[in-house]
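Shown next as structure tokens: one chain only, the form predicted on its own.
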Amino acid sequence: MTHYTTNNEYAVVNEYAGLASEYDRRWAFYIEATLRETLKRMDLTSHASLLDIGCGTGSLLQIISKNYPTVKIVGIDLSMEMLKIARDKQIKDAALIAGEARCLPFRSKSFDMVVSCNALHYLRNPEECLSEIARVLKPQGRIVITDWCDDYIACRVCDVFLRVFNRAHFKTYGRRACELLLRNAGYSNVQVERYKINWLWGLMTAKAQIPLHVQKRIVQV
């Protein structure tokens, strides 16, 4: 199947090519906190392989690197700005690739974990994008979601905003509705956690496997 860039993801390459050489440090609190809040929930292994969609910079794969060195570690970035920076940082045996989380340049069955943080909110076909990382995942691999809470009224009102005036943004998700988005592309245990981060804003970090028969169908469309 061929695959067209969207007018959405050219709105996001934009947006994050202007924003690549200070995203660090002016996302400074919010990075760590998402970083922190991520890695407490994804159980990782220490010989498992991983892919982060939407890896930007490369902060989750640089600790991950450092805390887990026998990790494979793949970073997947519609952004080529944000991969440059990601790619001086020079995190170990870390592969950096420019691409789209609805048409992965994977083998199927590549990964035991997927991981994005910070990028459901720009997804304009989700359902699209979990159908592909079901593809990509192991037999009983693991998907671990962290983005903005829309049951967080700060969240809400950034969304109603963003959606008016940045066109890069798509939507922001509460937890039954991304339970349900999960659940509808064929994911099992299914958890999602909703947390605050400060007095004001608001995340969640949803989790959830992709049953053997289901990962069987989909390698098989």
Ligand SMILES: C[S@@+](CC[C@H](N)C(=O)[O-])C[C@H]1O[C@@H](n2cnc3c(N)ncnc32)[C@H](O)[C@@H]1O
Given for the second form:
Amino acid sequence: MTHYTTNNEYAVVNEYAGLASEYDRRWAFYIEATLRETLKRMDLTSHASLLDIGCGTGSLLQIISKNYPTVKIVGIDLSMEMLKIARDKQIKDAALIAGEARCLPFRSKSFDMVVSCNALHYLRNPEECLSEIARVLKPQGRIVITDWCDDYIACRVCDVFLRVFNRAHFKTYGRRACELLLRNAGYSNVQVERYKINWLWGLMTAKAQIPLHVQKRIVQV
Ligand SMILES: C[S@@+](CC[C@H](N)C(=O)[O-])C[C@H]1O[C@@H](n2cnc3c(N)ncnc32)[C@H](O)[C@@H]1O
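Next up, the form predicted together with this ligand in place of the form predicted on its own?
Next comes the full complex, and the chain you just saw is listed first.
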């Protein structure tokens, strides 16, 4: 597939080729906690169009499809193996597409909301990806990102370890760094909330909006 261009993206593809069949079972607690916390903060409306970046095995899309059957849902992921598991779930009316976050195969202003869970720490060029997400969001469209939060010590230790031993991993962020990433990419109404999902592990969910003046600068493709 021609879009797997960087070493990091190859590493992600390899990582999840090995993990996909075990992913839902092995990470059940973590997936459930992430999706619960993310859904709580999404304020989804029933007629929205939604893109899930790094949708993996489609757990979030499956819940949304069940609870909001009129939401138009699209998932994109680098890993064909993760997408295969998602497709086997036969999520009603979900389009599941192979692709990468920094080059989204969608027209500008296509989605009311872009969501991403547990994928930010893989992105080697987060600024580029956030600008690309801004392009595909409609005016006043919203982004919701949940990922590990390295304000928590366990996450910081894990980040250091994975940077050395796992080629797929890039880096984690704390609340302030995440806010800055979003502001620098031109988002407004940036809010990042951090929280623990058990005694050890902490996540953060970032919410922001694409302001009208950024939309005006985006070239229609
Ligand atoms: C930890 S899994 C999370 C899956 C799902 N969102 C969840 O929370 O269960 C990370 C996913 O992000 C995908 N991913 C990583 N980098 C990506 C990129 N640049 N573009 C698209 N997907 C990416 C991986 O293939 C993997 O399926």
